[in-house]
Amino acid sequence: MENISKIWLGPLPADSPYVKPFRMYYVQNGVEKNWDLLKVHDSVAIVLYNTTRQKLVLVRQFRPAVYHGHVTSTENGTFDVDLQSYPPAIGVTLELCAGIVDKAKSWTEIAREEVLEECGYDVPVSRIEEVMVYRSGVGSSGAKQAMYYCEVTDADKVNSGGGVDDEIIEVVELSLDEVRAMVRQGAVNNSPPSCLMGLMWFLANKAPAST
């Protein structure tokens, strides 16, 4: 995952299938304003709990945007990145199993596919429970994300996961104590808010009372 030999930045191609930048103009209280926006895909995220092991199942992956955030925080404008000063590990995140909505399928079915592809568990959609729907990136994209909850067992495991095509995803199991440490006051994580919100929701609503 961290075997990255070269990193550089460039302009966004106009034909990007994932990100469309534009500027919106509007009049508010008689004053003309504008805001720069990104059109991105809506998405699903799944809080996955293995009841056999009593572990939360998350995924670890390299996120270029997170890496870029670290680099530009000190060297804004750098286009040829020094990998010694900024090792790829700073861009590796811990997240919920998730994926974009880019197929003509129900969101629950897309969530089921992500659980299979990323984490290796094959479960029917009937076992995937909707938790909440909210907006992410409200300052830049306003995209919609649906969070789901699914309990799995070792018997549901059909492959090692890791994603499809050229994805590099590591499946990570966390104990409840490790999850609590992630959301404790003062914690610092390379995780998105949706992941931390999902973990807090699990601890408040689904975690076994005996642990």
The other form holds:
Number of protein chains: 2
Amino acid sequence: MENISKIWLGPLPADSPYVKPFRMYYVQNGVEKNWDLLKVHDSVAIVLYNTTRQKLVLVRQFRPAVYHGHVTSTENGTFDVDLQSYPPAIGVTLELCAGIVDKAKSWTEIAREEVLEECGYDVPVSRIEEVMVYRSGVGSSGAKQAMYYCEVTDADKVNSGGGVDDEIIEVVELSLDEVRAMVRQGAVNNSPPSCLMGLMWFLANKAPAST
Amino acid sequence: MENISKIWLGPLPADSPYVKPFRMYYVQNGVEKNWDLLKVHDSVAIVLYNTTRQKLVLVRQFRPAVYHGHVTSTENGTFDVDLQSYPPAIGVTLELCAGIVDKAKSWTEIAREEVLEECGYDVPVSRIEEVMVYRSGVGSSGAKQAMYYCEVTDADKVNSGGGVDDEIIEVVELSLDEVRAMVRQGAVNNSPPSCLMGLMWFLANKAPAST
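Here we have the form predicted on its own; I need the corresponding form predicted together with a further copy of the same chain.
Okay, now the whole complex, with that chain kicking things off.
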């Protein structure tokens, strides 16, 4: 995963399909204001619980945006990154199985595909339950994310997961005690708030009473 | 708050102090990849509980990025927004008291200032407790956010809050039952996952046992 040999930064091309920046102008109570923001893809995230093993199934991966956030706490502009000073491991996250909505399919179907591609469980959409829908990034992007819950068993496992194409994703199983420790600590593993929120929701609503 | 008379979109100026987009290139397992991302400010958010009134104190405001997210589910590019089709109210969020880290002050001091400016409570930094630190937006920006907890009383209230300069922020008090309902519903009020996570954390760790 962290076998990364070179990292460098360049300007955003004007035709990026993933990040489209804008300045929004508006007049509020007669005063003209503006706000810089960007359009990113909407997304799905899935709280995945293996009832056979009583484990939450999460994914671990190198996230360029998180790595960049660490690096640019002290550096600015476009440059070659010194991998000695900034080891790639600082950009690895532990998060929910997730994916962007960039296909003409239902959101639940996209969630089903991510569960299969990233984690290797083949389940019908009827077993994927919507938990909540929210806007993430109120400050810079108001992209929509839908969170789902899905229970799987060992019998649903059809491959080892890990993503498609060039994706390098590691499947990680956490016991309920490990999840409880994780939401208490919060800061570890670069986990985003949506992941921690999903785990807290699971503990409050779905976790077996005693384990 | 929703007294907004005109909204339009333009390109992001190259010198935006708030949003700096990049393309990051990297070589993972010998394969060159890239990822589009942006640098945004780190931030603080505060779970604020008024023990006199037994109310959580949140803020309500028009968020351009959230409004833009709603509009661009169906529209693209730069244009004048039709306020009949997209009433400004769809961009109003209910969220934790929060602010960006753009001053040479300690994060706790910035949190203290936001509590005063947005919500009108004057408390010393010694009463602001760190809850957790995390990266938000793992997909497009890995900005750091620190979440704090602060208990206040009516005696700490020195003004009505509402923000500084041109900010238009409404202070909203929620009972514990209202907060419990909010985290169950999730999707309402455009609340971001960090807010819902903070409220879940409060309910699990700080809320009085019975109310």
